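Just the one chain here, the form predicted on its own, laid out as structure tokens.
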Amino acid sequence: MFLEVVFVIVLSVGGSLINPGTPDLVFLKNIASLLRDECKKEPIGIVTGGGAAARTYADAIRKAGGGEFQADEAAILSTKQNALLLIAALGDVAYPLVCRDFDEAAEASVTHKIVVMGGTIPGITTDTDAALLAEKTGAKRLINLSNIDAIYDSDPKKNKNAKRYAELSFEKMLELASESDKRTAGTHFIFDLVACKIIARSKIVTHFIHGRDMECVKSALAGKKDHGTIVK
């Protein structure tokens, strides 16, 4: 039996930030510096995505004759490699192992200020893992760091008139995520639909921001208004 520490903040860190093709040591240094300062105030849970490496290996598994389950397993390994990179950058404030599940993450938070996970099981995204970790530990806010600066009503890369949202209700976020889920293959909403449903059911305040904008990340960590989208 252990004393479970509640994470005040959970971060979902996109794999494209950690490893856009090769490990981005500048990003790792910058985000680690911010998190080392922030964790002095409150414990932080982190889930890392797989990024380009995850997609490359998943595609290769399929082309080699493997099924979707095996493709997901390969992608999960990539998320854990990214988790190890972040743990190395964080140093001794972080639990030294990649947590395998939510119980291990909660237990590790008793002795370490920052705990890092990768993906957990085939079939769910690391967005969903982050939402579940926030829900389990009673986090006050979830911060999604990606290479997209906010939530839009359509793909801003394809539609120059796409509407950018500074703030959204949980209901509107679910509406947008559901619409995206019905689009043609290759489109992707900023957050997985299942993850959206989890943060909506538990009313977890969620920030969607560009992970390379360190001032914006700093504001979100402090619970202040940032340049991205806040869902609440």
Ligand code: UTP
The other form holds:
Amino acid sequence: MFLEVVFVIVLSVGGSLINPGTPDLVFLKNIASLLRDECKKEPIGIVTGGGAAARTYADAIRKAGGGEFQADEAAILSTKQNALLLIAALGDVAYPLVCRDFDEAAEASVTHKIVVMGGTIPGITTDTDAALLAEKTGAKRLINLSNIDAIYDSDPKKNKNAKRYAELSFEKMLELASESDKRTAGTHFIFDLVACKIIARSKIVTHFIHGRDMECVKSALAGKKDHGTIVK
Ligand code: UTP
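Moving from the form predicted on its own to the form predicted together with the named molecule:
Every chain and every other molecule in the complex is listed next, the one we just looked at coming first.
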């Protein structure tokens, strides 16, 4: 059975916020407290990334002789472990299981205000999972929380003159993501190319903000202009 259920907001929470090396319980407590308030107004779908644990396990799988598919499968388990951590911090407003797919997430929203999932299939990232969840559920806003405060035209850590965008069109974002995709390994755009294509084809307004700046997260949840980048 599929019910037409809408998450007004889908949140993509970077794994490096939840687990930069060891789980960040202060971050979890802060974000959970904010989301518990916010979900009284509208239902929220969340996708969590894998962070340091995903990279450690994927690398170990490769060194142990495993292939890329297996490395992705291990990394997906890390995204799900982070999802469970967030569910624990959220308490009874959250559906108690980590949803395995988009249908389960949509159905779980009938009984719970907040639904959390991790990764789904090898070969993609949780950016794409979050974009797909937003697309499927007709979300009004996708909010990407990471440890970068906005979208830049180049890496601000390497280039002092990197241009910071307050607002971007879908087309310009796709251009930046495609340019970055062509560069050598190690360059990394804030959102992967498939995820960019999905938000562009369905015109999903997407906020890119620093996930540890709780005032900024609050403002993005309310759909207000915030301190990051809005793509629309
Ligand atoms: P992410 O790369 O999405 O997590 O997933 P993250 O920690 O938020 O990423 P950063 O820090 O922003 O880069 C971690 C890994 O899990 C696998 C991929 O290997 C991905 O790199 N994954 C995730 C999948 O294979 N499928 C999914 O659906 C999600």
